[in-house]
Each structure stands twice: as structure tokens, then as C-alpha cells.
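Just one chain is shown here, as C-alpha cells, and it is the form predicted on its own.
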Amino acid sequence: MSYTKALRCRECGREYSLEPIHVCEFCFGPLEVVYDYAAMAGGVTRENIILGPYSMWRYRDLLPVGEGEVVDINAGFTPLIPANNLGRTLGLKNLYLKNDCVNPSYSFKDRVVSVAATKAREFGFKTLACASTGNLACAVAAHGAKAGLETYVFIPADLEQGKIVGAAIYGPTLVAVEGSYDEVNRLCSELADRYPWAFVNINIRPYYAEGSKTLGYEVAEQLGWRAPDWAIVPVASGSMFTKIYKGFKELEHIGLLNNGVDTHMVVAQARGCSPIVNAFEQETLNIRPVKPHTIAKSLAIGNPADGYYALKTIRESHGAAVAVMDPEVVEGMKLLAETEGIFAETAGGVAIAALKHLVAADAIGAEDVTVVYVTGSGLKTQEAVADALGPRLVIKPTVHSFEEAVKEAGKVVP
């Protein structure tokens, strides 16, 4: 059943009915879904969750949807992998990777869009749309196809080719805008006022954002119903970061965790677009927008909508914020692939590089349960690492040619 009560302004606390709106009419603060936690505590059990589908929809009762059919392409309940090889390299005994590369459109965005598309149909919209740095475009196009909705996705024109193809294959109207993501987002805000469309990250945003809570629920369940000591999250708008923490806190609030939530939440950004880290380093809650210049294009949001709330989450959780240089991003991608066999996009490289910084600073203890969120597949951002990879051995089809090539490469045949 649905335990949703209302939308509430995160600033002034005014409440609104559950409609496709996202901004408070009084103070222009963002709206967020609120729930009847007392009823939820009595109705949601571990046993019911465990009996649910092996997808994010095992947590349906914790999400803001009605009783109808959901738009589901089987996103979520992705692996939580013990990173033993990477852990040994870094001196960590309890390191885990939450591998959202394996979602249907190859990123965590399938989670938020599954909720958003479901709400769009509930509200009677016929068109699904978004402004995207890439992964969201793929997820919206995929879910729009599944839901039978007309779909428009707006992207920066200089997006990685893998993400363009990854969205176009589903048959949306793909609109490449000559400008940054922040300019794309401003355009879509104007279009949302003009057209009766469900823009997942504008007028449907309060519901859309709740899908990221499942990244908290799943990690807690997969750890045996406990929250980790550290959660390292690659951050763009800041929404996913805050919702992961909200997911942990909700499970604690309704009595499903074995421990309290004492998780240190860590923002990881590329230094070429690190407005949240900049504010953290300056010990302020005021975000100063920046012009992105980084290979981590999925994180290239210079004016993060939830930056202020991400900073508050860092403070509440006694967490941290780390920015890394682009060469470190590439090295992080390579290290993750070479140790754990996971080819992550640039955001994953950002998270791994941030983890290395925290280990070098002795912030993370060797026994601490640490989870790194790997949010998208490297197949979408091959350009970022192509020039940093070793050369191929090109040989003739003979044993002699092979052995000579190996010798010239300075390798030893086992």
C-alpha cells in the first residue's frame, strides 16, 4: 500500500497535495515527498521485502506510487560486491562496491526513472521528458518505450557517443543543445511551463528523486540489515547522495536495521566541476556555481539543485567531500577494472580516486565497512580511458610471432 501523505517544502514546511509540482508557491523552496512513518513501521517488514521481486520494487511500500502497475524494466537489486582485491591494495578489509553498472540502461538512473515514469502515467501524462548529462537520457528513453509514452530527451551536444547511442536506440526524440547541462536544464524548465509533459527532473522531481533511496535500502539489506560505516558517492546534483542517506535513516526509523545509522557520507566530485566540495572546503553552505571542465561529464552540473542539502547531509553524518583531478579519474577507472573486473564510467573513477584520498588521509579505518557506489558503465565513456590503455600485441598467426611479440613487450609467458 502507499504510505505517502503529501509534498512538503524543504524550506518553509508548507504542505501540498500529491500533484506534479516541485516548487513551493510561497518561498520557492523544493518539494519533497513525506510519508506516514508510524503506519509504515507497522506495515513494512523484512519478511515482506524479502518475498518481493529481485528488483527495486521489493521496496514498493517505501516509494511514492499508487496501487496500479509500475513501469518496470527490472532495475535495482544490483550486486553488492566484496572488493577483496581492491581492498588489499588499499589496506581495507571490509570494502564493498555497489555495482549499478548492471542496470538495464547501465546506470543508477533506471531507479529514479522507474518511479518517475510510473507517476507520469498515474498523473495521466502522455509525454515523458528530461534534461540529461547522458545516463538519464538513456533511462528516460528506455522507460518511455516500455510505458508507451512519447519521449523527448534533451542533452548537451558534446555528450559522449556511447550515451547518445544508448539513448537513441530506444527511439525517443533526441534533442542536442549547444550548451552546458545547466543551459539544457534552464531550457527544459521553460519548456515544462509551456508543454503538458512529465519532465522527470523538473515537475516530477519530488517523486523521481525518491527512487535513489533504493540504493540505501539495498545496501543495508545486503549487509544483513545494517548501514555501512562509510558511503562514497559520486555526486552531480546532490540528489542521489541525500536520498541514499534518507534511505538508511528511513529503515532505522521504521525499525528494520540491526544498528543505528552512523554512516559517514562522502561526496566525490571531479575538481573540474566541484561546487559542493568547494563549499565544503570553504566551510559554508552556500554553493557558488562553476563552469564545468572535466572528463566526468555525467557529474558536470555546475549549479547543483541539491547542493545545499548535500552539504547538510555531510554535516549531519560527519562525512566528507573530496575532489579529484581528471588524471586521477582515469587511474581510478583503470584500478577498479584491473582489481575487480568492473569497467565503470568516469563517475566510478571519481569515486575510487576519492576513496584513495580518504585512505591516504587515514580517515577510513582498515576494519570499517565501506561502500563505494559505482553508478554507471564504462562502455558509455570509453573515450576517457582509450588513450591511457596499453598497446595491443599485433602478430602473425604463428607461435614464433606470438613469442617474439611477447618478448619485445617485456613480458614473460607463464
The other form holds:
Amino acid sequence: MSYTKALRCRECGREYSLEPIHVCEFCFGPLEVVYDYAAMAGGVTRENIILGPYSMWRYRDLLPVGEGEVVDINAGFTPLIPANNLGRTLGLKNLYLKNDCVNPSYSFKDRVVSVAATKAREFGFKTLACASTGNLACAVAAHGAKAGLETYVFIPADLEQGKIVGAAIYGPTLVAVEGSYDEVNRLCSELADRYPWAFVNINIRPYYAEGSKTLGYEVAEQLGWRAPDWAIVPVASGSMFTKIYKGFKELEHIGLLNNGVDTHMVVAQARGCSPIVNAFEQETLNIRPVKPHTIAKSLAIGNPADGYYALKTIRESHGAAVAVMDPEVVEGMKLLAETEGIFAETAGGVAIAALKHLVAADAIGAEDVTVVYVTGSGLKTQEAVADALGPRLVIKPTVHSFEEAVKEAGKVVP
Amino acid sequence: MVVKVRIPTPLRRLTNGREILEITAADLGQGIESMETQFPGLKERLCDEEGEIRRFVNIYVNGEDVRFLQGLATSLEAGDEVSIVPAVAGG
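Now that we've seen the form predicted on its own, could you pull up the form predicted in complex with its partner chain?
Now the complete complex, all chains and molecules, led by this one.
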């Protein structure tokens, strides 16, 4: 059952009915879904969640959808993996990885889009659309296909091949825009004013963003109904980051957690696009937009819409914000793959590199329950690491040739 | 200088539904004052009590965010296009 009540402006508190709108007409503040938490606390139990599907839709009652069928390609309920090898390397005894690479279109974006596509259909839209740095493009194209909606996906033209193909395969109208993500976003805002489309991250945004709460719910459930001590999150617009924390807080609020939420929330960004970390370091809540220049393209949002709220979440949770250099991103990707067998995209490398910074600074205690969010698959950003991998031995099909090559590469055959 | 201003949906109630306004102004600040004269109430939607552009409002001149230019002092030339866009989530 749905416990939604209204949309409310996060800035001035004005309320609106549950329509496909995203901005307060008075102050331009973002609108957020408001729930009847008292009723939710009475109606939602651990038992019904546990009996639900093995997907994000086990938390359906905590999401802003109606009673009809949802647009579902089985997003969510991804593994929370004890990272013993990586933990040993870093001296952490309770390190976990939330592996969202294994979503249907290989990133956490399936969570938000599953909600957004469901709402688009509920509102009667015929067309699903988005502006994307790549992962959202794949998720929108996949869910648009499943929902039988016309789909338009707008991406910066210089995206990684894996993301272009990973979106195009589902048959959307894929529009490559000669410009940065921030420019694609501005264009799409203008298009959203002209066409009666469901732009998942524009007019459907209040609903869409709620899908990321499931990243908080799942981790808490998988830890035995506890919020972790640390959550390290790769951040672009700041939306997912704030919603993970909201997910923990909601579970606490409706009485489903065994502990109080005392989670230090950590923003991880690449230094080549770190407007939120910059503001944190300068101790201001005013974000100065930047022109992105980093290999972590999925995080290359120079003008983060939820940056202000991300900064507030860091403050409220006594968290931190860490920026890392591009070579550290590549090292982070390799370390994660070589220790835990997970091939994450650049954003995952950013999160692992940020974790290393926090460990080096003695911020994280050895016993602290620490969760790193790995939000997308490395197969989509192969360009970032291709040059740093090796050795690749090329041989003739003879034992002699093999042994020569191994010797040349300085390897000892076990 | 006559410039075109693109008005986003949430503000069109104030502009009698008009999507494009033509204004005459030497810089963006003057442009906002000129729109306020024609359509009272517009300025307080765009600017906060200190007169600065609101946190969740993005204003572009010829596609460039004015925060990379001179903000409200950004000069306008004949034929320039100003676009007002609410912040949106992303990824």
C-alpha cells in the first residue's frame, strides 16, 4: 500500500499534489515526496519485507508508487559482500561492498528508473526520456523497452563506448549532444518544457530520486537491520548520497532498525570534478560549479543539483568529503578487482581511493562497520583502465614460446 | 540591447503563459529588473533577499552558466539568448 501524502518544497515547505512536477513555483526549490510515517510505522514490518521479492520492490510500501503493476526488470537486492581481502590490506575488520554492478543494466540507476518508469506509466506518459552521463541512459533505455514506452536518451557525445552501446541495444532514440553533461541537462530542461514527456531526472525527479533509498534499506537489512558506521559513496549530483541516508533514517523512524543511525556519510569525488568536496573543504554550503575534467565520467556533473543537501547530510552525519586524483581512481579499480574480484567502473575506483584516504588519515576504526557503494560495472568504462593493465603475453602455440614469454615478463611459473 | 529570455514552465504563470520574453538591457541584472517591471513578482522568484540569484536557479547566457561569467553583471548584446532553468538531478 502507498503511504504517500503530497509533494513538498524542501526549501519553503509549500505543498503540492502528487503530479509530475519537480520545482516549487515560488522559490524554485526541489520538491520531495512526503509520506504518512505514522501509518507506515503501523503497516510495514520486517516480516512483510522479508517475504517480498528478491528485488528493490520488497520495499514497495516505502516507495512512492500506486497499486498497479510496476515496471520491473529485477533491479536491486544486490549482494552486500564482506570484503575480507581488501579489509585485510587496509586493516579493516568489518568492510563490506554493496555490489550494484550486478543490476540488470549494470548500475544503481535501475533502482531510480524502475520507480520513474512506473510513475511515467501511472501519469499516462507515452514517452520516457533523460539526460545522462551514461548509466542512466542504459537504465532508461532498458526500462523504457520493458514498459513499452517511446524512449529518448540524451548523452554527451564523448561518452565511453560501453555506455553508448549499453544504451543503444534496447532500441531508444539515442541523441549524442556535442557538449558536456551540464549542457545536455540544460537542453533537456528546455525540451521538458516543450514536450509532454516523462524526463526521469526532470519532471519525474521527486519520485525517481526516492528509488535510491533502497540502497540504504538493503544495506541495513543485509547487516541484520543495522545502519553501518561508515558509508562511502561516489557522488555526482548528490541525489543518491542524500537518499541512502534518508533510507537509513526512515527505517529507524518506523522502528525497523536494531541500532540508532550513527552513520558517517562520506562523499567521494574525483578531483577533476569535485564541487561538493571543494565546498566542504571551504566550509561553505554554497556550491561553485566547475568544468569537469576527469576519467570518472559518470561523476562528471559540474553543477550538482543536490550538492547543497549532500553538504547538509555530511554535516548532520559527522561525515566527510574526499577528492581523489585520476591515477588513484585507476589504482582503486585495480585494487578492488585484484582483491575482491569485482570489476567496478571509475566511480567505484573513486570510492575505493577515498576509502584509502580515510584509512590513511586514521578516520575509520579497525572494527567500524564500513560499507563502500560500488554503483556501476567496469565493463562500461574499459577505456579508463585498458592502458594500465598487463602483461598480456602473445605467444606461438608451443610450450617453448609460452615459457620464453613468461620469462621475459619476469614471471615465475608456479 | 534586445535579448530573448526563455521562461521555464514554473514561471509562466507570471508571464501569462509566455515562453519567450524580449527585453532591452545592458546586463543581466538590468534584464531582471526590466522583466520585473513587465511581470511583477518575477524577480523574487529568481533572486533571494540579498539580491543574489537563488540557489536552485540556473541562468545561462548563450548556453553558458552566468556563474562562470560575471553573474548578474554579465553584459548582454543584441541577439543574446538568456535561459532560466531550474536545477535538475542527474546522472
